[in-house]
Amino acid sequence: MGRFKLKCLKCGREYGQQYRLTCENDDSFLRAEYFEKKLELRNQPGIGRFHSWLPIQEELTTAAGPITYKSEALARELGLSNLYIGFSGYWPEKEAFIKTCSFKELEAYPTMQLLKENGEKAIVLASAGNTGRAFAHVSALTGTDVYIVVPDSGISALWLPEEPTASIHLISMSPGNDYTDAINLAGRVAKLPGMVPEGGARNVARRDGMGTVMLDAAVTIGKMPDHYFQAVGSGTGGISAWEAALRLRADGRFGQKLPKLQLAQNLPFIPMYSAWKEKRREIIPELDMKDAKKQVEETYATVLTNRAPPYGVTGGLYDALVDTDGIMYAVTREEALEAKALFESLEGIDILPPSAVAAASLLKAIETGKVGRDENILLNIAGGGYERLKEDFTLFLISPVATARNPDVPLEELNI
């Protein structure tokens, strides 16, 4: 019994329920057109209560998910009458229980669901850290392999709130190697027999779980919020609160105009920010990210540094900010520090990087006027609660397998 089909946004083709990452004909995104036109909330904890519209059969039935309240303190700070938190993370006062501390968990339980019921038996895939822990969290929990690519800088994020079992296989970068390395090499390891890749932003299952942020939102609000803040280095995320806002305004009881995308990248590290400015739909790699290797250093929140992001692809970001009319930021280190000392010390709770770079947006936003006082806004802190999360667990540091010198090493040399 499907759920959903997979059609390509630019040919139309259709395709049945599948782990299938493109399209035969061409290069555009595929998207899950769920048969539940409305959503449906299901008696489960987590990121299992929208099953309506995640690409799976087995409904998930984790704690973890993300969690939408009305901000108090930074709102009156900021002189915001409807400022609502979307979170992702680990605050057990609050009901969130991501225990990687980050919104890309929401990704990684319907992928690997959705690889089981396919009967696939090892997932591959690159991640400057965040990604990385949450899809090997869900490996320790469920027993599917994984074998995760991580460039040097990543390794340090590369910790469980559980012993690391013998299903997560991880493969360091040497110093030098960045993340796109790191997604060349995991291209490679993914056309090994047994292998498939996890697949980036062409995964259904990782943008409609991350998609789960917009709904709880428009669930909690009772409408889909004016406008949608967040950090992107690919920009998926932003493409996946897109679709989901596409799926409530035509649910038709949470409003008809989509929110805003108000998204922000990590100088010096902007392509994104840098083609959307010129309103160019090709991202220029001599324009837009001249010296990249050097500029990704520079970054602070370094998960933001995606040197071939999504964005131009058809039902790409570009398309999501043509759409809702959206606005990119460009945010120094020096404002991420500064909003996130503010939004710690009124909000409570402690925010990765990524999450400091959003907060810092929205400063930027109040500043020059392209947010209402009283309209509803959703902040995405899509990683928060590390601080706390170590009160309450011993973290274990996973201990890659290898250590790849460049991404054209050759693969017998991995322990694969």
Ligand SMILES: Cc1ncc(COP(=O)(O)O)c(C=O)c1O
Given for the second form:
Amino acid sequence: MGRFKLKCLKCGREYGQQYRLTCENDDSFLRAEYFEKKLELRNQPGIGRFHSWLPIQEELTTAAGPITYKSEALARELGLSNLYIGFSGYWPEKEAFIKTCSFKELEAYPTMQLLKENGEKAIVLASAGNTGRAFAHVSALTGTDVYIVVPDSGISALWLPEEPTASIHLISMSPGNDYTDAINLAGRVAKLPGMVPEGGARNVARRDGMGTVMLDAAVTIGKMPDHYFQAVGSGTGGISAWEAALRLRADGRFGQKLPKLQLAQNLPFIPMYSAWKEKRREIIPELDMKDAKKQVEETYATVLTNRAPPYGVTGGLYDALVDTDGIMYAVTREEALEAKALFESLEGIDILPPSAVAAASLLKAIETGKVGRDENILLNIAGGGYERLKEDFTLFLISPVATARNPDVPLEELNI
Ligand SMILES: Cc1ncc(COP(=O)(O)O)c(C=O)c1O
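What I would like now is the form predicted in complex with the ligand, since the data block earlier showed the form predicted on its own; can you produce it?
Every chain and every other molecule in the complex is listed next, the one we just looked at coming first.
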């Protein structure tokens, strides 16, 4: 028996339960409509708790999942009385067991499960680093084949807390290619027979997996937070938080006001910030990311550099920002580094660069009066605990099976 249907957000066309990324009529997002309208927590240790709103049949049993806790030290320092930290990473003392250290693992488990339930064999994705690591880890655990295309800047992020398996096929790109080049090459590889494109933000399993950060926060706090802080590159996490909030609102037990999305990009690469500042649905490359490749190279949090984010598409980040009366921030490298040091010294766990950008945006929001001292604030620390993980695990680098010169190389050359 099915648990959900897919619905096109533009034309309303409905599809049954399947691995589908697009509507046949238009380019809008599809959204999962679950038959369970109330969130009913399952007795699982991690993300599987939120089975009600994950697009899969079988419950996930992994210990990896989002955790939420109320900050004391950072909250005191910032003068906030209800600051909650959503932490996706490794921090066993807080029961956080995401061993690839980012919320991308929350996307990977339901996506790979949905793939399996639909009888598909191999999935193809592009990654700036963290997503690839997450999918490689789940591939190592499940044996499902993954083809991961990563730009040179992301290769050092492709490590695992276990020995890599033959099911992981890593394709690197030579220097000069960025994340968007990796997306373009992955798109071509995905057209080979037997391959399924992962789909990025179009993949409902990815979005609803990431949405569990908001669900966990609402369950922990007892209601939806007033504000949601996250650093964005594609914006998928922001879209996911919004969609999760829509479901929580319809549930009725978690409040009726949608959390205000407060999202950050890292200077100098800030296309969505730049477009949203003018309330434009379109990103205009000449205005919003002039000299994009150079900007990308200069950006501290490299995973936040997507040149083709799902911003203007129906159901994308622009719609999420409009619906939640959202705000975007542009954060400098120095601001991020300062916020990282502050967070780590007060909260006692190391965090990844994008999380530092998110923390810096919270500091800006306080300075400019964009949050009230007593409001419920959710700071999504979407990646962290890497240093903590190294204390407990040996890490293994994944070796590429091929290196591509550019996104247009003949695929035979890659020998995959
Ligand atoms: C730790 C972390 N935070 C934030 C992001 C941005 O995610 P998105 O823009 O897809 O929401 C990423 C992307 O890789 C990430 O790895």
